[in-house]
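Shown next as structure tokens: one chain only, the form predicted on its own.
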Amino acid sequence: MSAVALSPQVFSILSGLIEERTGIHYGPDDRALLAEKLEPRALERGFESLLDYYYYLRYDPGAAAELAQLVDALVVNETYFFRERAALDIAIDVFVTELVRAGMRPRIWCAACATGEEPLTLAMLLDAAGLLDAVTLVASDISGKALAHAREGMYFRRSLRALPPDVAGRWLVPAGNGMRVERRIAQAVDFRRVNLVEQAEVAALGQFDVVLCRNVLIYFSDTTVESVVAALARALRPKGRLIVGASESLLRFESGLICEERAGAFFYRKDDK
């Protein structure tokens, strides 16, 4: 057994702290999974027990910096270019195009963007529609490591597995054994570090016409989902749309947003009042 084994009691307080600070929920069946992520970090930092590591994260002045490092080990950065594309096409072809034609400059936010494939896909689709220079595109994640990857703009086979044939050579150029995002596309995205459970950080971004928060709510408890969705709803302009993952639904939550379906994709619209 590891010298820093995660007992049920310590799992309870550590998982509670992680959920409080990051929103990531670990149920009782996830104890081994969390231990696998925590033990190497605790050992690296010189802790002899995960209880000591918990006290450090809870009370030490350096806890915030350590938690930022720990987050890189906790988050799931499973994403790829052109994932669940239908909703992106509709958002651009209908919502964004309508606003640009009305003389507005739409603001789009990709929340929890991981290593950046989603906002970069949006930038490519906006460029194809001739709208890239007419839109403000913000992307955020809690993981500094993931954001560094996104800013570097270098991607490999796993991220490229659903790439349409007309993309390579147009917006992605071969580089070594991977592909690099064309500079103009990369520079169109404003990457920022934002913790979705910190409402002040969300509010500081301002308001948006389209917010994407896809395939992240599944890692939160219902209570956290309600809190995060409320913050995202406040970040929407009147008539703005929130887009979640295809396997996620907000219908059982009192979000105050109106669900609408277009061509099989679901959007949550803020009232225009």
Ligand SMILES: C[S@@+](CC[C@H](N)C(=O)[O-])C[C@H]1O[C@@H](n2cnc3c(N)ncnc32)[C@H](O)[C@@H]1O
Contents of the next structure:
Amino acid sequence: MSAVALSPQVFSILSGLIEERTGIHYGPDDRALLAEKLEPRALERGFESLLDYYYYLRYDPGAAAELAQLVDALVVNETYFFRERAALDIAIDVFVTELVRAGMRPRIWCAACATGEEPLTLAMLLDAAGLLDAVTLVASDISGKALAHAREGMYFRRSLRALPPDVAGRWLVPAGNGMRVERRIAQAVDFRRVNLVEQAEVAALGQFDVVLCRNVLIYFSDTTVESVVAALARALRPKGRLIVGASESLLRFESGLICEERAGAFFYRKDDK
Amino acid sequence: MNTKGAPLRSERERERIKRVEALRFDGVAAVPALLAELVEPSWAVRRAVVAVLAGAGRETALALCAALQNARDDEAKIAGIVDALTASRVDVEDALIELTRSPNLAVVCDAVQILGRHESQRALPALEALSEHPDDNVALAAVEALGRIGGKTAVDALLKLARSGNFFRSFPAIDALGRSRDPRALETLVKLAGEALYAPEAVRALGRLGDPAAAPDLVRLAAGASESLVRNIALALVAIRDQCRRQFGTGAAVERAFFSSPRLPALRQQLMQSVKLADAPEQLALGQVLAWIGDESTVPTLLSLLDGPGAVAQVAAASLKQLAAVAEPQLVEALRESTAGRRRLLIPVIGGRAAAREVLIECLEEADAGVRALACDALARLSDPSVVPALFTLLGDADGRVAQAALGAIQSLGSNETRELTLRAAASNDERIRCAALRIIGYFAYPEGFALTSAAASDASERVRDAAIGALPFFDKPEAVASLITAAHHESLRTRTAAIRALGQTSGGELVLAELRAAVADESPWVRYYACQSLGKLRDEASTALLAERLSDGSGQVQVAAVDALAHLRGPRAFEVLSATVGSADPDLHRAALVALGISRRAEALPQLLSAMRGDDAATRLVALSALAELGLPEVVPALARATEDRDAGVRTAATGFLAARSDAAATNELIALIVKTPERDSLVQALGHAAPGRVEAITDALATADDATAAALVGSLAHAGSPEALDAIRKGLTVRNDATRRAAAAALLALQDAESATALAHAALKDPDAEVRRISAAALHS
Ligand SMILES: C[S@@+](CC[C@H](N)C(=O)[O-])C[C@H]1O[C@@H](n2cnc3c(N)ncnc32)[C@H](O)[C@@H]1O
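Show the other one: the form predicted in complex with the named molecule, since we just had the form predicted on its own.
Starting with the chain above, the whole complex follows.
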């Protein structure tokens, strides 16, 4: 039973605002889902109508803070250690190693890192390869709540479901009924808040040799994907690689990046010309 | 706001694209240069080359045909040529047909593929011949092309191939026949379904074909079939049922096919057996079939499916709901024994049944909050006020959804006891319980609760004040207004805001209006916002000027609220202000003005609303559309019809809904015209299926000249309508001159299992001049 109704009109207006600010796209079939997420926020703020709540998000000086909280409620932070590992291995074994050998300090960015499992996995793999001190590792997400969790460094069963046998004890130490990331690994990652649809925020991070942007583009519409990927491409150094999720493909977009396949994983390379 | 950048391309790529686009003007001479650009891969360049080639004239297209034969040095190049020729609108079918005689079989395959995509009728004889080509690749390409082209000749050729006995030809032909949706494929497919080698493929194709006449054959085939074939059959039956439901509003013909089988109990066993090794889509199908033929014995199997993936569990729950009447004790017991996950699914299944009362009350103590909330909702539906005390215990639940559900349930149940329990709860130490109690007091407007509500409006807790203020407007008395006015001057902004909003929910009066008019100039934008809204709700004409002034308020939300308020005022000045605001560049103000014009219901608003329908922003078009619908004038109907083809799905759905809600002749005519144009759009068929005066006659008129697809859709609307008059029109359709209408009518009568038309169908099965009508009528008699 819902206390606040979401008409198709107000849904269209609100979902438009959410998409504009976060990229997250809601189709007409997602109306009930969105209403369920919005309702508690609106009631919490003292609004009995979602249109009133929309005007709050549009016009009130407190909108930015409210939007941040709303985003925390909307995003799906699902992730785990060593997820889709093959691409990470190749990124390190091939691209990163090559650059370090050439005497450079590669910069790696996990865009949309959620609660941090992905960049921390990278840090572990880099450590195993003896490269942890040779790289700069930046990780970011739009969700402040997810980032707070990442900085906290405590993980439980769900995050640890695909852990290879030798990891626990080496980089993760048991703590309470979960595991804590070893200090050296945790400190190797620089966590920042970045909204991928805000091109200025992306540009402010500088350029990278490897950008991971996995399992987030699926929440965006094609137009948004196209502009986010363009911004990510600009954040790549020449010959830099963009890595997206195993089930995501950029082939239908004119990204200007060149798709290559290695051992079943896909990489998008920036032209060096 | 984000700045959307153009997709990034490298400098070199940009240069190449520029070069490619310049070549557009060089005609056929540019072909070699353009093809050369295909060799070095770049999606952007490739797209540009294909677009230029596809848009060029006949000479270029012919040059591409030649290149397909002569310039096969590079795969990327060949693929580009095929894409360009496929997209081209120039007619070079003869040249392509010529290419199908090439000694190079790869060229033949490419040409065949392009001809298929063009749905070339002229190529049919060549394709038919090639479908028997000794090379399997060529034959396969030809079969696929025939499938795409469809129509009598293509289907005849596919039928021949399907029956050829040649494994490599039959399989793709069977698949293409299923996709053809051509009823002539039925007989052959049914026959092949009886042959072990072809059965799985043929059953799948029957599912795609969607013809309910296949249902009895599939049921017969299931008896004694292997488990895997049984699963296939279930998938096919569900696909056919879904198709029938979309088309005719009922799947009865398929669901009942089992009941004429003498082996029903054995079939039931077989279906239950085959669940064990089924994958998720098969489980989804079996779960549904088990509901059609279900009894107590199928309940355990369906219960086991509740633990499957989300969609499977949902289907199993829906199926169990259909069986709730025959299996009530089993389901109640299952709910008692279940884990939280199953309980969440089972509560809606038996929620409304009195026998579930005890176990639902047990569920109120379940650790899982979702279960508790669902149990509250279910108890609300029992109409048994004796459960109210149990619900009161959840008003202070730690989970907000549960407390909200308990509150809703108490409000919908009421009872003599409720009053006393509520008054006691209003004195609780738990703030959440107090708030809930205040809401209930307001909802029932208990006179004994007024004093404490009024006192609570100045409670120390903000939330308690909120709840009391929300309840006060329900007490229609001056003291309630006085308390609200006091609250409107509270030091907490949130409380002031709530009070101003609540004043708009009272029945008004000078005191209230004076308070609100003053609040329009409050320092807080949110107080001003609700003051405007409230004045609009109370239709205070005297505030027109005051509200109009707010259009230049410094806060956007106040401007919007002023527009919203003016919409409720009748005077000419209010309308004038609104018309002027429609032109606002601020999208919110623009939209609010559009909504307001709809509420005004003035014909003068029409041009502005129509023009807003041409805007770029989907949300704005949706708002304008709703306003148009609100206007209610007959002139809006063509605009509604156009909007059913809007590029935004939300607008399309809403437009179809608005058309469906109208019962005037204009709407009927527009819907018929849309269906004639796009008969495949089920939502239109369903919309036309709503009852309206004169509609059956109009549909009957349109049927006189309809082609097959349109006749099927129009008859489908009559079937959806389901009124005696509509059914009669379908029966009469069996006797009209238009073959297409008779076919559609016979198909509908088959799907509807219409007993009354047995004689007419028997006559048609023997005497109709059209073979297809005879076939369908005979099938209808047999099922
Ligand atoms: C499913 S998680 C993916 C985590 C990780 N990359 C992985 O593959 O396991 C998606 C993340 O995208 C983030 N996200 C969604 N929209 C975003 C945006 N506009 N900018 C940055 N992050 C965003 C969400 O907060 C969420 O943490």
